[in-house]
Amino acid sequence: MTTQSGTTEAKASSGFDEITILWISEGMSCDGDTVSLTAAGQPSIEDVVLGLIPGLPKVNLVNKVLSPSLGGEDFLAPYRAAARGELEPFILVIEGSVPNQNIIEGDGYWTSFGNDPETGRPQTLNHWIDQLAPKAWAVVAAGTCATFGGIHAMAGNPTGCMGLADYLGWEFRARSGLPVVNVPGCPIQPENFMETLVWVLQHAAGSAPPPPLDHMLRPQWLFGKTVHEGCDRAAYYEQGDFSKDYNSPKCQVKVGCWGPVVNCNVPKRGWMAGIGGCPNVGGICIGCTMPSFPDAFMPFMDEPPGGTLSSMVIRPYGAVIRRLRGLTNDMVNHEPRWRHNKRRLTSGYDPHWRA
């Protein structure tokens, strides 16, 4: 969609018809958003992107994995345009994490996009955020390595990876007045991030208010909640039960399990329809959707620096919990006396009733 330049801001107070996706996964990533996208299911990104879902306006999706575009200058034509003033409005989606190219002497690159057209020269990530960020009515960084940094930003990397919103600033702004909108995961839950990138587009639309976001970007009614607060595993913590091994049902704080102190909603959403979910299937939590991810969880498998001594509170409590609700567990597994086969019809509601 091609507008005259400068109308963005004016068009947005009553909603755009149209607006364009820019997808770059040029970032130091294995592309493992975009394919993790393409199982969401509600919505799917083909009912966006084919209209079906009311509300939104017409949405142009350009991404390198699911372009029918044979690729070269062809698929780079609305980012060029986009860069130029041209293509208006548009949403920008990063996906990987961002290199520091300023650490690098000489003419050498982290990771690049397409050619400049004039020199021939590979042109990198870094650039091209520099002409589309400020232009773009909304950015949003899709996946853990976009957000905050992820395994490429781990201690001791050399290419000085960091997230989207440490790159333009925690206080940058759209021109929407968005600031960076962080969807973390290794990667993206699918569900999440179409969640999201629908509110967005309702607000493009005009029909729903910004989306709330925490102190670092995340959506709040996402990430407002921990892995443990939503696992199917927590009563067996609160009795203090605790797997040995992963083939156990019971709860993996013992075995290397992050979930209590992680925000992440997974096992509550699952993974695919609903299905799925780290715990949910034997896995435990190594907090991939978090900023310090994955320096802080590392070595994974090991128990958690709190396990043991939440393991040490909660053992006694549990113990005598477990007992309580087994006796119990045992009465309530009874019929009540008065449910028989007799001439007389009896029961347990009647105050003035003997067996």
Given for the second form:
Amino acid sequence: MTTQSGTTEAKASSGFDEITILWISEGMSCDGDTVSLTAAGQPSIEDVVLGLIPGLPKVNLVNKVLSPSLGGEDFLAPYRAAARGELEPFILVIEGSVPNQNIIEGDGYWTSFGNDPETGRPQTLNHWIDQLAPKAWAVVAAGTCATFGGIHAMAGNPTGCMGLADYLGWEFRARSGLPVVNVPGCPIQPENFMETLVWVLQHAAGSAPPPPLDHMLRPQWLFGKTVHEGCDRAAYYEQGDFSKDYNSPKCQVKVGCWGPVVNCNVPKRGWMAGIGGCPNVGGICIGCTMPSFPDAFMPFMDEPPGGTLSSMVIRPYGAVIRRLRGLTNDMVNHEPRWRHNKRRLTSGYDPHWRA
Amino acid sequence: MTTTARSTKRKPAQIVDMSWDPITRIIGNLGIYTKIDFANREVVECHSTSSLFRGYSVFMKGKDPRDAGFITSRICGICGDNHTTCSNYAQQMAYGVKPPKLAEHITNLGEAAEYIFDHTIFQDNLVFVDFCEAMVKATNPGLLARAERTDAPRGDVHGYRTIAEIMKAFNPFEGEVYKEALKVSRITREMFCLMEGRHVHPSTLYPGGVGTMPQPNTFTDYLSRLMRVIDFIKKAVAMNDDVFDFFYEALPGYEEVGKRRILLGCWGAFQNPDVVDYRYATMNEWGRAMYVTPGVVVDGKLVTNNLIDINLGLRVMLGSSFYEDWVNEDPFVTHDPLGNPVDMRHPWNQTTVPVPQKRDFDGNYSWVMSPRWYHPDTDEHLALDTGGGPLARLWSTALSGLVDTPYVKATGGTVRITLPKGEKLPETTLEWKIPKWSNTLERDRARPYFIAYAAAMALQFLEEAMGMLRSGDTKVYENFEVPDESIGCGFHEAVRGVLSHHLVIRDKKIANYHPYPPTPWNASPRDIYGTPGPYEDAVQGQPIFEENGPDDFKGVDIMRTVRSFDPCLPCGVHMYVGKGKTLSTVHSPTYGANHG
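Would you mind giving the form predicted together with the partner chain, to go alongside the form predicted on its own above?
What follows is the entire complex, opening with the chain shown before.
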């Protein structure tokens, strides 16, 4: 199932020359998605902010971690202006899950972002989302917490937190007609996020259609395939050859890897600049990009239930194929007999040969 | 407050409320609320609050203990790997498993890359914006004019002629060093990923070892990247020394900014694989063998470097925080494995019950608790700080005098760090000397020195790992069983300082789990005894050197102090109410705009 986002309700993009990114990381978050963003080199955040990438609007990035501001009202000024409807267009990026304020009686709060200028009371994240999401040109959820709830929405959590689309409604549409754009990952793979942002910005500039998203509002070109489909250890799987512990370069499905059923491109893409990853470098996939993360995947180091059956089924086939490939491999590990340093040429060369 | 110009003539107080919420260029939610006496140019009062609660110790209960390293990594988006590492240390104690030596080297190499990455991006892209040309021009134009006339003494190393040129190189998104630091932060994260899979939440770390495949290229890929940044590190130390020395010289009395009593904690980093066995009973021996020596330093003296003493002294206080007390609950751990009694306020016995409530600066105002260290000799509950991490690590290591390696040597009063020849600069030995003060500039100065320290240790770990690999010893993981009942504790140095994880297992499940990262120590509010948290000490009474008056005040000196601690988690500060009369209220200082 696919949501061709924006194709039904989208207003024609006016092709903005300039756009502001209002980033709020005050969800149930660790700021890891902001930090991860700075690892991207394709393109880097400074490439986008300094206008190196052609075809994008001028970008004004407002992000707590990178802000040159000293903080407080100076930092909050653009958020307040946007809430008053005096700053547009802007893209709202939320990092961290949205806590349930309704379970709190009285004046308590799970997380806040600045204070009410009139009362001096903390303004909750929920307040800011209510103010800003309806006015935003686009709304982006960065990280599995903001997209689906993530680790902080684990069973037994006290805050009742949830993803942005759970909070705004999955049918929510921003001014652009785009639904919430979900970029899951714990944290976001740096280049996955930058690539999505670049597409959204190209769309804002009027030079690209809306980004194609799947039914969970994820960019299709990044999350359309499974970990296993891009894993360079998958061949061990096909040959029924599995790691029994973490000392092995073989397929890790029997020691906890959920890669065959998880939508994520990290093994194919590497973590950054093609370096690192998860099961491709010995780290079991714990499903951190998925809506059911983490509960469906715990205990992480146990074999996924489905892995038992499939690895059992593949084993006899794999054993035969592995043996046959071994024989062929042995054959192709020998050079042809005409490669020698003897006095006679044996390659079959005939100067007068005609077809 | 000791500067003569200030203390001789005390003027009638002119108090203004100033607040900054949220604080930028840190990790996490933090608000700082002060009263500033502009007549006498000092901070008289400060409240600080943190406004985020997620509840790790609540939702980890009942889960499989092997999941703890994966879950706790998500506590922090810039040093999550420190949590995974620390969690695995605690689990290894609880399971009674010792990972293969090569796994320790790989973990050490990953953590070394984390220090280099994190300190670099924080110092050059977050902290140094407070010292850059644009900021100094807006806060101390007179100082900038002087910086333009002042030659940089170490220009032969870093290539900048004057102090102002260095400051210009740190202008955000435009300065040369600012941009280069972003690139270096990527190269060093690639080094990290080679060892721990991905950043910041590792994929290849497990209790019992690592899943990283030890191959020659694993280590040469790391080494070649390390050598690519080695000259950048030498230059960073030189540039930082030049700028901070200039501040002391150009602004007499600046050493008072962010100064507090020397109360430093360091829980040790970089396990020595030849010694560590993760048994509680031998924790003193393997703790002292770590390549960053644990220690509690009080008033310049080493109180202990025994991790068992350190562990037993931990107390978690309430007093200003949004929680119910647990003092009437049943304890989880009455005695440690050596038979020593464990206090009810020790993390092993803590129960976290959040109570969201109205923020009240005269009562409870923060989601942060107040960790303290009980000093048995003086019967004090010390509000230790970490000096942002590097200051306490270098101080404890220098005083202990135990680290003696080819690249790093602790002499008793200094730490000597030797970095090899790089692309342009020759082999260089840097010497960090124990400073006169625990203050803002020394916290900041220690940071690049510790980057050099981590790089130097990485060279040793690489050599040892390559040696093992060449001899055919490639085992990186040891199997274990999760026991029905057990306890464990992990001690590590997160980038920002002390990190402990305390784990209790019952019926093979997590019965209790409490991670204590550095920021709760640094940013804690007043405890039940009224003892102020470290930020409080540091900001309280600090002089104001900014040239702006109340109308266009930016508070850069206060922000420099807060950032010198490298805040990275929900945190809180509360300072006692000053005696001055409040004349006016300014909700938040801005660039020239009065939001009264």
